[in-house]
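The data below hold one chain only, encoded as structure tokens and taken in the form predicted on its own.
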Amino acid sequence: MENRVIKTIKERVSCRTYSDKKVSLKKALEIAEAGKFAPSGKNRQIANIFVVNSKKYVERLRKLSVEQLNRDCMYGAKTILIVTGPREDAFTFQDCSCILENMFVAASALKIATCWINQFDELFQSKDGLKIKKQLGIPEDHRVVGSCILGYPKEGTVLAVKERKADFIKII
């Protein structure tokens, strides 16, 4: 009998086509809470999770993406979990990455689709981006390591686990 946590991890896939159905704030907070329990270097817990559930701010972020990248990097998702940490801290990438992974697995367990979005740190460097970053309450000295978009796949979307390399694991 396969462990259900391991099964959830193996079945998790990224979704890039979302329906108009929004994830409830309660579920978004449950997923963020799972991120809060990720390991952190020296248990300093230096990262922050910003739950962007407001239609106003989701649309502002979408508009910023379209203006700067000529595409919606959120693929129509209505909820974004932005994970940040101090720009100059040696553990920021590691700590934030662990948080993101916990949230991806938690969302998958709740049958909520996700995708890792990397563009926000770059988008927040522009004049409009800096303004939005400040309005969201993200500290000036923090970088966005990644974001977890949440939603439900658009009808007809097929999400399938991709083949993994045969020589991925090395035994020494």
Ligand SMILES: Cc1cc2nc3c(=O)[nH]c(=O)nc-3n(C[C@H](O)[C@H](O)[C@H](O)COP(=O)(O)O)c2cc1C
Contents of the next structure:
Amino acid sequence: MENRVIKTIKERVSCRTYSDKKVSLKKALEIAEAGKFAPSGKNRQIANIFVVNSKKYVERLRKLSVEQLNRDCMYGAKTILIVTGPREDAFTFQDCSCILENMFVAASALKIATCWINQFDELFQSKDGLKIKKQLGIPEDHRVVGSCILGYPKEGTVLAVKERKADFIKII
Ligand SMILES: Cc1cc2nc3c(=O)[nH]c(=O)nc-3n(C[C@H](O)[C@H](O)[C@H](O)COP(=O)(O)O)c2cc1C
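Same protein, different condition: the form predicted on its own was shown, now please give the form predicted together with the named molecule.
What follows is the entire complex, opening with the chain shown before.
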């Protein structure tokens, strides 16, 4: 029988259509906690996770993406976990990516749908974006590496694991 953790990893898929049902703060924090336990380069723990649970701020982030990119980057999700680290640090991308993947897998284990959202570093460069970044308490010298939206798939959404290329793994 396949190990339950490995099975969860293999079942994770991105979801881009969410119902109005919000993930509880308790579950969002449980997922963020899994992110916190990701490895970090030299154990310096340079990253932060911003759990945006406030309806007001989720809406402001959604509006920011609609205004600047002409599309809703939030896909209707009501919670977003923004992962940041110092812009100039050599380990920021690696540390934040480990955190994000831990959170995707943890959410999958809790039957909560997710998707990596990549646009917020760019969106936070604008005047309005910079204001929101500041209000969220994200340090000025931090960049957003990625965000994890949380929610429940809209009724009728079909989520299928994508096929992986045949030569993904090389044995030497
Ligand atoms: C670095 C990175 C950036 C991504 N950015 C976005 C994004 O901005 N919006 C989005 O809908 N999906 C984004 N994704 C999700 C990918 O499109 C998705 O993982 C890929 O299509 C494979 O599908 P799966 O996650 O269901 O396996 C991103 C994924 C990664 C790893």
